[in-house]
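Below, in structure tokens: the form predicted on its own, a single chain.
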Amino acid sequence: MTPRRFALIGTGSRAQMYLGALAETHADAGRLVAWADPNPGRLDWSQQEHPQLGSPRRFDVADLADVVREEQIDAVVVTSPDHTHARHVVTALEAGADAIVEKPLTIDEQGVRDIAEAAERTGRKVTITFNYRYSPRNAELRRIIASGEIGDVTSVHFEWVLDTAHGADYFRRWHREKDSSGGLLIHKSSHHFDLVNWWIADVPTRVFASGGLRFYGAENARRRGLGERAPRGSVDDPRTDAFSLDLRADEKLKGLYFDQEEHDGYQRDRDVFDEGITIEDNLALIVDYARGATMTYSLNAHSPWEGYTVAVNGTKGRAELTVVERGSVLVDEDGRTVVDPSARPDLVSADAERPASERLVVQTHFAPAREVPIPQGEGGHGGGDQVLLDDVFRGPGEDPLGLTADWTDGVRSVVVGIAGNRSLATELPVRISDLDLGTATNALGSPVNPR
């Protein structure tokens, strides 16, 4: 196999997957030539953190496509904030490479445009990574459905619950701005909106969505007499708490952050109850489907657990899924959460009275329920990380799930979230077929087959 060739664009946390797979175990099937971030001292880190990957070449990301063409580059990993996901996917495009984008595809209409029209029209090739349909319990309920054991769909249930250390993350760094990520319907909730997508083989048609700011927030934090407070976590003031985040108590955080401020004045430990937040912390959805399946969605995020139910109804029976991927979030002796579950489990862990669990039941009519065994995964996103990270640098095997997602498979899972934006503006329910798309509006035209 000669290695493909790869540049990246963004060095942030997320990146960091992506590059130590580069460097590790798919040195083999691609090579780093060249990388780019705002921030010289991400790229400092990044390259101490990941010796293997030697010198890339560092380039400014306007000089993108120049570098593309110079460096023969096949293709293109995109992690970078969200609002500028469509600039740099289409400029890869353009000069003709292939894009691998982290989700959500774009924040917004005139981003799923640009994409749209340049995929179509220079024939490249768009990767959105949607690490969750790897999972073997989400692709376990994929098959079910698609067995056709429970019928025609009729009906979705899901609610997804986002803890105090994950949850209030979204609301100390730039995501808590929605110009910047479209808020979590588009940047977290694309994730479930993608598997719902795929689980029912369906795509969305109306979106009526209700939410708001109810817990972060100065505002909630004064209706609930909190007092003063810290505007960050990284600084030597006794009023921290729980929801304080401390960057130089992680050595990533500190390396890829805090030590970095210099640079750029990036603050990834504001409080989250300061001023200043645009995006909302609770959300419900209705979303209608092409083939006449109606789902309610839920969105939490300052759950004390973490984890999802999925309750899928069909004209023979019904499937549920439970995960419970983290039981608690506890403290340590100063008051604080532990930034990373792995080196404190005893402080961030499931408990004995929540365990952490994944359980699949399915149930037809007029018979008992039985429960579906879920392989083991292993790594981040339910076990999809590695899957996913496979699938991206050797590419795709035998795919009978349609697992491997591409624009058109973004498209549908961000045009939720920007019709739910929609409708908490207006207050009304949104139709897709109302959104300009332009030619994206193709990718709509049906619902999805697995591949």
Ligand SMILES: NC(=O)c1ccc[n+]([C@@H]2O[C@H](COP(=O)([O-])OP(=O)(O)OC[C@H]3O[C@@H](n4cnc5c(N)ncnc54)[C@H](O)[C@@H]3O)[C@@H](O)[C@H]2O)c1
Contents of the next structure:
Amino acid sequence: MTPRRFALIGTGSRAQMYLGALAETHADAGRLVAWADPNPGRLDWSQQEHPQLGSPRRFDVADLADVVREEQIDAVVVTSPDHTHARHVVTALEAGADAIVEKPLTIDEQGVRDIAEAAERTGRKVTITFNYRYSPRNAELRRIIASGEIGDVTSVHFEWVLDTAHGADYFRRWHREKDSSGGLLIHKSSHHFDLVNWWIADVPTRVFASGGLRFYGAENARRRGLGERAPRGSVDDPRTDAFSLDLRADEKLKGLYFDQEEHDGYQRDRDVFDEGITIEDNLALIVDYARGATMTYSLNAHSPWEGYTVAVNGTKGRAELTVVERGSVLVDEDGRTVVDPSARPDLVSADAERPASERLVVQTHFAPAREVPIPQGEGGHGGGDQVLLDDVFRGPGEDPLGLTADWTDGVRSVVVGIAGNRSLATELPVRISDLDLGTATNALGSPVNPR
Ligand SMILES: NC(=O)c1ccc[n+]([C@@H]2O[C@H](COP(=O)([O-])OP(=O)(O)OC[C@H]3O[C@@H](n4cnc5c(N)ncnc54)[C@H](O)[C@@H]3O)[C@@H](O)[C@H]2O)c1
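Given the form predicted on its own above, produce the structure of the same protein in the form predicted in complex with the named molecule.
Now the complete complex, all chains and molecules, led by this one.
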């Protein structure tokens, strides 16, 4: 098999999974021919981290189209910040390559329109890597619903909590600006909205959202009397605490970000109680779906533990998936969050009351509940990452669950966040059919008016 020719754009932390695959596990299927990042230090670091990649051509982000043509690139992997996805995807498609894009597909209506037009005009393939689909527990829930065991879906109740380590991280860097990430309804929840679309095989039609910035940010800090704080975490300053991330304490964070600040000034460790944060940290939504189901959804970004609960009600019964990803956030002797808890087994006992766990229970009417076993594979996300990378680099094999996703799935998930953001601004429910999506409207299936 001749390896396909890849380019990659944006060599931050997410890119490392793709680079690792091209360097090692999937080197027979793909070759990294060219890569770009506005920060040359992150390219240097990535090259050192993956020496098997050799010396791919470095190019200026603005020259993507020329590079695709000159190097006969088959596919461009887009792992840059969310607000840049649409531009890079469209450029790649128009220059004659396929695109593999991280979630979210894009952050706004313009991005949706541009990607839909380019995909339809060029006929090129856009793969969106919704890795949560590949977690065996999520796939198992899909299997249960598709089997008809709980009947037709009537409603979904979905709560996701992000803890003060992971959740806080979105308030330290570009994610904290709505213009860069679309806020958590786009950046984070697009994963969750895709899962629901996929689990219940339906499309959203109307969204009502409520929420706000109630924990992070300067105003909340003032209200709670938190006092003066260090402007960033990687400093020897007594005003740091469990919300301060010290990049110097982790080899990867130091190499990828702290050591590269001189090139672009990107600080990945800014104080979460800063001025200027424009995204929400508490969100609640009601979403209607075309075939009649309703979802109640909530996201919290400052929980003491991390995980999710989803309950799907159907005409014949109910399925419940409960997941604890991290039972508690640990702090060291200096009062700072421990970046890598596996390096501090002495602190792990704090997790004992709420160990990492997953439980899928199905119950039909007039019958006892039964727990559904969740298969486990090797590697990240219960073996899901490996299957995702196989799909991306070798092409999907048998896919009875429909794990692979394209730009139309990206649209169906991101429109919930786009409508949600409009609803937050207007305080009114928003019909998806009222969004200006251009030809992407077709991707939503036949327009169905909400009940
Ligand atoms: N699927 C998942 O679970 C998952 C997890 C993390 C991140 N992501 C996604 O991956 C993407 C990257 O996230 P990250 O955490 O690696 O961010 P990051 O900030 O670590 O990396 C982004 C990289 O893009 C570069 N960049 C900045 N502006 C650019 C531009 N205009 N064009 C090209 N490159 C540019 C930056 O220098 C940086 O190296 C985001 O879209 C994010 O949503 C997905």
